[in-house]
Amino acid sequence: MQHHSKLPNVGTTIFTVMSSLAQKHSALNLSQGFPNFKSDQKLIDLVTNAMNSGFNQYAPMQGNLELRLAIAHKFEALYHTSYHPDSEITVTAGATQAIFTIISTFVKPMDEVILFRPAYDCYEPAIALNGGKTISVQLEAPLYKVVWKEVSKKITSKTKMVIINTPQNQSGTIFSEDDMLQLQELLKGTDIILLSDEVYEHIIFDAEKHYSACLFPDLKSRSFIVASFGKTFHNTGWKLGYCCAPKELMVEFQKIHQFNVFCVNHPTQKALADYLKEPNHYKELSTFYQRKRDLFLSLIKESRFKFTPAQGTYFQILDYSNITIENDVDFAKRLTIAHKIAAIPLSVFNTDNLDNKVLRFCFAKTDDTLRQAADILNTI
């Protein structure tokens, strides 16, 4: 039998490539974005309690009501804005499912979707599967800031959606208030939908502020905000996230969501609803990860790598241009094989595989792991 692939140019992801290489060569894996430490034992116990209390059947399609109420409360407390738990919040099987469903709901053949590179790799395949066309805006190293004049040139009558990611995976940068205001001005008076990927919203450093799309009235009226419990509470394998949007957008989203997954893991939802009764969990995260970022950077400050400290996320970009002229994919593989440390090359996420001689390292690791990593990097 012969089949025509709907994604003919998609092969094995760089995350799989680097993690497999790390495993094969017993290398320290700072490539994939997940912690190597446990989440709070209290939260784990709450999942067990939920199972023992009978929360083992289907949850409501929109998500456990207690959890949706907790999400609504979070937006009121942190952003002084509201989403109705009955009609404007949906719990999803991780942020990636939310993103895929949003794109599938609204993008039709020949629609254009603007995204910023280096971009997380789940956006473009979803656009392609729905017949859309990706319009890329390349962010320039080392600061990875948006040139809004370039964005304005790329908005056309075919533009259906703009995707932003702040704090940004891969670069660790954040959209400023001015960025969001300029975006709001560009989209005003259009029917363009904004997909705001905010999964690292609680990991912001150096007293900076996360400017959620919901803080800007016109943006909020056209936005889906996507968030991740896995990124926030150190349990990415639970695959639990959510999205928020105005009712008229969420109604359309749920039409697709119900035939995709319908609902997601119920005991974990119940556990998170109980866990979020204590509001301090979100507030402690920036301090927790800034200490890890600062430890990692202090340990490698005498190395040959150059860096600008990440503004958010748990990823740090290191510039290796003082070390070698190798392209980043080759250098990343050599680091893994010869030096036993794995990172992610950023060129694979850039327009035309632009190589800025940088690698991305995940510092969501134990202090011992970060010290081991620094010892290796300081020898290169």
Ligand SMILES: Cc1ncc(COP(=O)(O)O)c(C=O)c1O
Second form
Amino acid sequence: MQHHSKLPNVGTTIFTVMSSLAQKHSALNLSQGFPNFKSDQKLIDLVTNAMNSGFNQYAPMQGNLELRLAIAHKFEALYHTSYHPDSEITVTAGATQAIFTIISTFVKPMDEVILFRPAYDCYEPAIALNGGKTISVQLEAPLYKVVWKEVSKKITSKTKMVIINTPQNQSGTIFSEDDMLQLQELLKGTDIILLSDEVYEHIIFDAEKHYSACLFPDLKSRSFIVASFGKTFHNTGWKLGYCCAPKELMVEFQKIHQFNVFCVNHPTQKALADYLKEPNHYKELSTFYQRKRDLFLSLIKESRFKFTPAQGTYFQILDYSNITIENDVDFAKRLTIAHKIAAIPLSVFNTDNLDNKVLRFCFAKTDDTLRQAADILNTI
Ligand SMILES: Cc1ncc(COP(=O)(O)O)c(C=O)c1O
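Right, the form predicted on its own is done, so what does the form predicted together with this ligand look like?
First the chain shown before, then all remaining chains and molecules of the complex.
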């Protein structure tokens, strides 16, 4: 049987490649972005309670109502803005499904979608599957700041969507208030939709502030804000997230969502709704991860790696140009096989595989793992 791949250039993701290599060589895995510690036992018990209390059948299509109310409450409390739980919030199977569905809802063949590289890897295949064209803006190492003049040159009558991600995976940088204002100015008067991937909104350091797109009225009117419970509550395997958007955009999203998954895992939604009655966890998350970032960086400060501390996310970029001229993919493989530590080479997320000689390390790990990682990195 002959068939034509709809994604001929997509192979196994670098996360799978590096994680399997790490497993094969019994290496410490700081490559993929997930915690190696448990989420709160109280939250795990609430899932059992939800199952025992009968939350085992389909949830409403938009998500468990109590959870949507808790999400609406969070937006009021943190950003002083409102999303209506009935018509402007949808609970999704992780941020990934929200992103895929948003892109499928709006992007038609020949539409252009602007994104910033090094970008998280689920955006581009979704654009391609819908016949759209990715227009890349490369963020330049080491600071990974946006040059808005460059973005403005790429906006055309074909631009359907702009995708931003702050705090940003892969670089660990954030968009400032000024970045968001410049973006707002650029999009004013257009019909361009903004997909604002904010899955690391609660992981931001050094007293910096997260500037959600919902804080800027003109941006909010055209935005989907995407969030992930997995990143916030240390349970990425539950694949639970959500998105918020003005009613007229959400109506279109839900037309696709209902045939994409209809609804998502009910007991975990109910458990999170109960857990969020005491919304302390996300308020403490930045302090929790900043301590880990600082521990990791203080342990490797005498090493040959160079770094600028991450501003957000649980990823730290390390520059290895003092160590070798190898390309980042080869160096990442050698580190895993010979030194037993796995990280992610960033070139695979850059325009034309630009190699800045940096690797990305995930510090959502126990202190013990971070110490072991530092011991290795200090010998290289
Ligand atoms: C920037 C970004 N967006 C979306 C996701 C996907 O989130 P989820 O696991 O909730 O699907 C991730 C996960 O790594 C991410 O880093």
